[in-house]
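In the form predicted alone, a lone chain appears below as structure tokens.
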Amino acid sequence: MRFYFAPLEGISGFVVRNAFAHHFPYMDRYFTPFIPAAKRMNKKILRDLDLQNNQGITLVPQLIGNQAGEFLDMAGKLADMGFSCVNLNLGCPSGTVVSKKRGAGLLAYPGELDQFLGEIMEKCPIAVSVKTRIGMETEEEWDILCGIFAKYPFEEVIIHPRVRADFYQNKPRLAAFAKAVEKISVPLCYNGDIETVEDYRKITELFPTVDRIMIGRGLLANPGLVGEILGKPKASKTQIGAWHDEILEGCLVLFPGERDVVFHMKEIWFYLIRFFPEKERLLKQMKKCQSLTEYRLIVQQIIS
């Protein structure tokens, strides 16, 4: 089984990335969160694909767009770079991302995909994965679209089965999962609401021939997942202590001031204190902190 960690916009940057690598080694592949197509390459997404800032780290650069010229043409930056894979996004339901075609918002136009997927593969320079949700609104749409994504050669499809209008709520429909594994012929990966090692369990029980599974909240509920699935014992929280500050440390030397680390560690720990249920009480004063000394004050309480 491979275990890949899913791009989480704002959070899975590469001071995560690491702090996982350091601390829980159990992740296969890595995936940035989405670099839009149509943008530059800015300072903030060469550092955060600088291989010397992602070292031991398989890497997957994730696009989102929905003009092949403009994929294609930063899909040629990437190669440049040394990545020989590249992966795009049509599962972000963002509202904003949306009204634009992009991310889950290009699967309600089917006919323009099934274009853009087919000018992309005929001349992407390096191979290309998809990560997708199965529609817009309703899970019949899968129909169409599960066709679509079966005619491609993909490195792999990676899917999450909601529809856009889902967003995080409701249960996966795991019914629209099975369609695409009768389907699809190139490796599939599943990706939605893998918590707890049952979770896991149960999705593999489900579907044996699947061998790669992605997960992004429930890593950063519990960074060592993925190591109780393979039996190794329940992080401590000297480890969780230790990959938090590893974290921490990493912000303070990539944000300009304190305020702007403690509000990226509040993102973490929006996920985190279910780690720590008997301290959830302490999550209101986390949220309402400021400054760097009452938000290690509040850590220390938690972790202790």
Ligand SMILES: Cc1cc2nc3c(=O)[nH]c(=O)nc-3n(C[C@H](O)[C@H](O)[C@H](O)COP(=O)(O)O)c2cc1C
Given for the second form:
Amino acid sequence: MRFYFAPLEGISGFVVRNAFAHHFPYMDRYFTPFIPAAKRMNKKILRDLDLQNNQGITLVPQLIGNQAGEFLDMAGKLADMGFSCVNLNLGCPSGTVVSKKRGAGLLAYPGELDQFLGEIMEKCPIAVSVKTRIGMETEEEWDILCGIFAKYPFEEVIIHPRVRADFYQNKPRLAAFAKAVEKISVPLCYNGDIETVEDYRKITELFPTVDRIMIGRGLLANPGLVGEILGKPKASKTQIGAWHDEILEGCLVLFPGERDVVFHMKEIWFYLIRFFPEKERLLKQMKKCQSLTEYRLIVQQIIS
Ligand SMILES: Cc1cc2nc3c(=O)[nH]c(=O)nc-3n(C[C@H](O)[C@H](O)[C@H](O)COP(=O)(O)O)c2cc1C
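I have the form predicted alone already, so could you send the form predicted together with the ligand?
Every component of the complex follows; first up is the chain already shown.
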């Protein structure tokens, strides 16, 4: 089985990726948070992609967009930087993204999607993979979309089997994923709600031909999850502490002010607190805290 760390905008930058690679080195691939294809490669994007910042990490850049010219332009730059694959985001449910027919928004226009895919697949200088939801409003949309995805020689198709209207609610729609297994011949990757070894077992038993799994939130809630799946012991508090400290130190170098660092770390704790269920009452305190000193004290109370 191959394990992929899901792109998590605002969280899974190179600092977090490195902390995984150093403390829980079980991931086969990491994906960058989405990069707008319409944008220029600014300093922040370049820093996140820099091979120096991603040593020992197999990184796949993810683009979001709906204009073939922009996508190909950006893919060309990624090729020049040494990347051999680019991922297309067709899943982002955010209102501002969807309203521009990007992310999951493009799924509502199968004709335009097909044309866009046709053009990028014909001209892209590097391999293309997609990460998609199964529709905008209802599961019925998946039949047509699945037929479109089945036409192209993608490197792989990563499916988060929810529709956009689900956002992160409801359960992954496994019948839709099963349809993809039937119809799409390129490698398929399952993504969605894998939070325990049991969840992993259930999915792999249901879909024995699937040889790649992507996990996002489950890895923030339990950074050692893939290790556990591979038969290693549950991560210790010391390991989690070391992983956390590497992220904190990295953020202190990266962000201009302590408040930005605390804000970033709180986003991780929104998930990580589940590793410490007996300390959940401290999350409220964490949410209110503004200073680094206070933050460190709360973390000490949670982890010790
Ligand atoms: C905070 C957050 C940010 C995300 N950012 C991205 C992103 O940049 N690109 C993307 O394809 N998916 C993004 N996703 C979706 C995840 O990659 C993943 O598909 C989703 O969380 C379901 O997987 P999980 O249940 O294992 O977390 C994001 C999800 C969350 C919660």
